[in-house]
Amino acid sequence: MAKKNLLIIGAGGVANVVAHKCAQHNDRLGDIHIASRNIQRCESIIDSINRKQNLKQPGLLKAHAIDALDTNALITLINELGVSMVLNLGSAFVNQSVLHACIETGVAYLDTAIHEDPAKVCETPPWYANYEWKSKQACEAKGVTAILGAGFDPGVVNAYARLAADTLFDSLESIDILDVNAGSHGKYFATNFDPEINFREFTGQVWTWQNREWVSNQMFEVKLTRDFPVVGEQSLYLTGHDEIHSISQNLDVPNVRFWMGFGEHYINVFTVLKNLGLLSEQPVPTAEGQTVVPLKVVKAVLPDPSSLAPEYTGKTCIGDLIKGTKDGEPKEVFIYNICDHAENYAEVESQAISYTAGVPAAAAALLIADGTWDVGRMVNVEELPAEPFLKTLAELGLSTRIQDAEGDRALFA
C-alpha cells in the first residue's frame, strides 16, 4: 500500500533541497511538514517552496517546532500529524532518537548520515554497528522501513557500488568513493556543512577497509592526484567516512577507501585550528569562570553553510572508481555524477553540496512511496536494488554517467 504524507526534520540546507524536491512531487507524497528547533527557519524554507512555485499540486506545508532529542515529543508529534515516514536531515547527534521515535509508532524512517556521540569522535569502526545496527531487530519486529545514509555518500555511492556488484563485474577487487567540489564560495574559510560536523570527520583517525581488515591513517597523510571528468585534475586525500563501514560488511570487496578533496588553503586553516585546540570538542574553562566547548565555538564564529548558496559558483564531481573482474579480465569505471552549484541555487535556493545530499534523499522517499523500497526492515543503501534508484535520481536532476574502456557516457539519462 502507497505511503503518504511525511515529515522533514532538520532545517539547514540538505532539508531545504529535500523539501522543495518534496514539494515538486507532492501529489505522490502528500502532506509535507518540517521540524526543527528553529521554527523560523522551518518557514523559510516553506516561504522559498512558494517563491519557487516548487509545489506541484495544492497541498499542505507546515511548519513544527521540535526538539529531536527529545524522543517522547517526536512521538507525539509522529501521531498528531498522521505521516507515514520520517526524513531525518537534521543534527547526525539526533539519530537515534529519531529512528526510536519510527520504531515506537511504526513509521519508516531515513536519513543521509551515521549517528554520532557529542562526547566521542572517531569510534572502532564499523561505526554502523556502534548504533543505527543495533535496532535491526526492532526494525524488522515492527515491519519498520529503515534506510540508512540515503543521501551522495553515503548514499548515492553505495547504490554505484551495488550497481557494478550486480551488472558489471563478477568480481570486485576495490571501491575507491572520490569527492571533488571544485567550487568557490568566496569565503576566506567555511564549510559547506555543518562545520562541527564537518571538523568531526577529520580530526580522528582514518578508518578505511584494505585488504579485509580496518586500517587507521592520520588526516591529510595519504594524498592522490586525478583528473577528473568536466572538473579537470584534483588533489584528494585518504579520509574516514560512513559508507566505508556498510559497504565493508554488505558486499564481497577486499578494499573501501574515501577520498576527498581538499585544496592547500583549507588544509593550512584547518591545521592552524586544529593545533590551536580549537577543534576540540571537549569542555574547557575560561578565564573568567565560563566553560566552552572549542569547537561549538568555531562553529559559531565561521558563516552558516547556507548562507554561502546564493555566491557559490563551479562544480562538484562525486563518484566511484572501480576495479575488479569481468569474463576473467581485469576491469575499471569510474561512475559519477557532476553537479553545478549555481543551476542548484536557481531551482531550490541550495548549493550543490546540499543539492547532492537532498535529492538522494527525496529519491528515495518517492521509493518507500510506492512500495519499492518499502522493505519493512533496516536496511543501507547497497542492500537495495540500485536502478530504480539511480533512474528516480535522473528523473529528479541527478544524473548518472559511467567513465570506462569504451568511453563516457550516461546512464539512466
Given for the second form:
2 protein chains.
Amino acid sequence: MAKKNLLIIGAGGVANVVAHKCAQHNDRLGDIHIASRNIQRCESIIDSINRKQNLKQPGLLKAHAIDALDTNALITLINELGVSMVLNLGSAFVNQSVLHACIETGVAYLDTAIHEDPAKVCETPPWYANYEWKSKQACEAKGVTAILGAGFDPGVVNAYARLAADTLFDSLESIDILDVNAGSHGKYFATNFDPEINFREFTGQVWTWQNREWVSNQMFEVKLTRDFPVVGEQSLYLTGHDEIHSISQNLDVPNVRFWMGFGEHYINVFTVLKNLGLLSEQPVPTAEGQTVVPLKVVKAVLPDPSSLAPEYTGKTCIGDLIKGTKDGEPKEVFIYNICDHAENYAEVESQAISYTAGVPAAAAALLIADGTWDVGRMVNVEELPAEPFLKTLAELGLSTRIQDAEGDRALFA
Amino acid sequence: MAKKNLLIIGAGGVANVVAHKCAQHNDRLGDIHIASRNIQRCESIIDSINRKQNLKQPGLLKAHAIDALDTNALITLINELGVSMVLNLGSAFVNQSVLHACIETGVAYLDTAIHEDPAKVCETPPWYANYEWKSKQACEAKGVTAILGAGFDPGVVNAYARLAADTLFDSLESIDILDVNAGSHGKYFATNFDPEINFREFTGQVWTWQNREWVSNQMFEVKLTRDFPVVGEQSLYLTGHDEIHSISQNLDVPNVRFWMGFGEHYINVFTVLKNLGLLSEQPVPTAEGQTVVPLKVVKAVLPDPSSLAPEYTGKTCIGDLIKGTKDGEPKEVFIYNICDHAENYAEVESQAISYTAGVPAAAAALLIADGTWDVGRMVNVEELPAEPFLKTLAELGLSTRIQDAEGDRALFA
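Could I have the structure of this protein in the form predicted in complex with another copy of the chain, to go alongside the form predicted on its own above?
Time for the whole complex; same chain goes first.
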C-alpha cells in the first residue's frame, strides 16, 4: 500500500526544507511537486535542491502556481498531477481549503501548524475543534489519512509526549514544552517566520492546560529560567501553542504548557510595537484617507525571514520536560533535540527553525508512504506510534536526546 | 499705520492658542478668521473661544475651508476677507504657498516654524536660505512685513538671544537653547505635535553651529544633563532646530546649539521605530501590493496630539543658556520661561507646548498691528527689538526669568 508522488504547498523556509529532505529520499517518495502563489519561489527551491545535489535519484521535481485558498483549483491540480499525498507548508490561513481538497480527492494530507482565520487572533481552546477536527468524520468516511501538526512543535514534541506516556511513565503529571532559539541572525530585529503569523502567536491571550482546565494568561506574564543542555541558561515565557490543544485532549495528563525563549531585546521591540497598536490586524485610516493594516506594514519593513538563513549562527534546543510517576516514584525527564543553524544551512540552505519544522514533515511523509502512519483517518501526532517517527527523524538528521536521573544520552541513535 | 483684521491658517493646537489669544485682544486686532482644510476644526476652535469667553469685545470670529497649498485660493480668500495680516500656523509644508499669497496681496505674514518639503528630511544649513529667504527681496520691494519663526523656539528664544547681545554682554561666545517638557500626558506614547513633523526633526542629521562652522552629528549622539529651575534635573540631546539656522547668520556668536529634553522611554520607542524603518517617509510595498508610507501609519496609530491636552500635567522650561564676556569678565546667564500644562488648558484648552508656541505669535501680531514690528521686510525674530516683544509676552501670560550670578528673578514683569 505504498503511497508515492507528493505535492508540497508553499514555498517558504519550511517548504524548502521539506522539499530538500523529500528529494534526498525520492526513491521512496516518487515525484515531487511544489506549488505556491509565487511560482518563482517554487523554482528557487528546485534550484537550491539542484545546487546542493540533494535529489537522490533522477526523478520529477516541478514547480506550479496555485492559489491555495481556491479548493477547486487544488482539486484540479491534485488530479492532474496524480499525487497520493499533499504536504501543506503554506500559510496557516490555507489549511481548510487544502484539507478539503485532499478529502475530496482522497489523497493523504499533512500540515505543521493549526488553521488560522486572518480576522481572528487567539481563538477558544481546544483550537483544533474550531476548524480541522470538524472534518474528522469526513476523513474517516473516505479513509483519508490527515496528520495534523507534523513539524517539530507541534509534531516531534507530541511524539516525545507519546513516547513518555507509553514507555517512560506509569502516569503523567505535566508536560512542559520548551522551545529555545539560542541563535543569532545579526539583524537589529527580525522574526524567524512570517511576521504576521509570528506576532499573532503573542498578541492575544495565552491558553494553557492546568489541572485539567483551560487557564488564560497574558503573554510575557509568566517567566521561567532554566539551564539547558548545550545552549545554557535561557529565559522562557508561557505561550499559547497548537500542541497544547491536542495533547490535552488526547493524552491523560493534567498539565500541558508551552514555553518559548525570548531575549530582552525581542520583548522590548515587541512591547513597543504592540503598545503602539502596530501589531493590530484591524485596518486604520491614515490622514490621507488610505486604509492600512498596521501589522502588514510592520511585515513590509522587517527583513524577509528567508533572507536571514545565510548569516544565522548558534543552536536551537526544543524539548519536553515531563514529570510523573514510574513504579510509584516521582520521575522527571527532558527529551530534546539540538540543531545548529549553520550546519542546517550548509545542507539545505535553510536555518534551524525551518529545519526543525520541515524535517519532521518529510519523516511523516516517509511513514505515510511506507504505510506505517497511513492510518486512513485524521490524527494528531501523539495519536500515532512514536518510535518509528523518532527513528526516521534520527535517520533524517534530527536526533533525540534524553536527560534524566541517569544522565544525558541519545535515544534511537 | 495700525494693521487690523487677521487670518489664521491652520486649526491645530498652536492655531487654537493663537486664536484664543487674539480673541482676548480683538479690540486691537479686529476681525479674526480661521481657515484650514477641515472647516470643522476651525469651528471647534471658535466653540472653544466662546466656551472660555475669551472674545474680549463683540467682533467677527469666522471659520473657512482652504487648501493652504493652493496660492491662488489663498489670494482670493485674503482679498475677499480684507485682512491685513496672515498668521500661518498650518503644517510646515505650506509656508511657501502662504508666504507667496501674502507677498502677492501685500499683507503681513507670520509663521512659527521653517518650511519643509515633504520629500526631504533635514536639509542643508542654513535651512531658511533654501526656501523663505529666497523671498527677502520680494518682501522688501513690496514693503511686506514677514516675520519668520515667531513661536517660542524659534521665536522667544531668538529674542532672548537678541536681548543678551544688546544689553547683557559685550561679546557672545555661545547660545545653547534648552527645551524641556517635564510634563506627562499619561499615555504609553504620544508626540506633542503632528508625529510626522515631530519625528522628522530627529531622524536625520543634527546640524549645529560650532566655532562658526556647521557641524553634523547623529540624533541622540550628544547628551547634556542639567539641573533646571522648577523642573529639576533633566537629560537633553543635541538636536537640529530652525533658530540655529537664522541666529548663526544674524548674530555675531561662534556657537549656537539646540538641546531637547527626552526621557528614556521616548528614546526607546523612537529608536525601535527608527531602526525598524517605521519612521521612513519613503513608501514601501506590502505583501498584498499596497504602497504605504510607514511614518503615516505610525501617525495613524498614535494618539491625536490634540487629544492629550485635557489630561496633561506638569511644566515646561525653555530658555537660552548664554555665555560670553561683559566688561572683560566671563559671564553666563540662563533666560527662560516656565509654563504649566494644566493652567494653560484651563485658560485656552491647549497644553503648554501649544501655548508656548502660540502666545508669541499672538504677541507678534499685536506688535505688527500697532506698528512696532511692522517693518515692511522679511525678518527673523532676532532682527527685531526684543524688549517690546518680551513685555507683550508677559502681558499675554508668558513671563521671562533670568538666572545669573546675582540669582534668579523676573524680567519685564
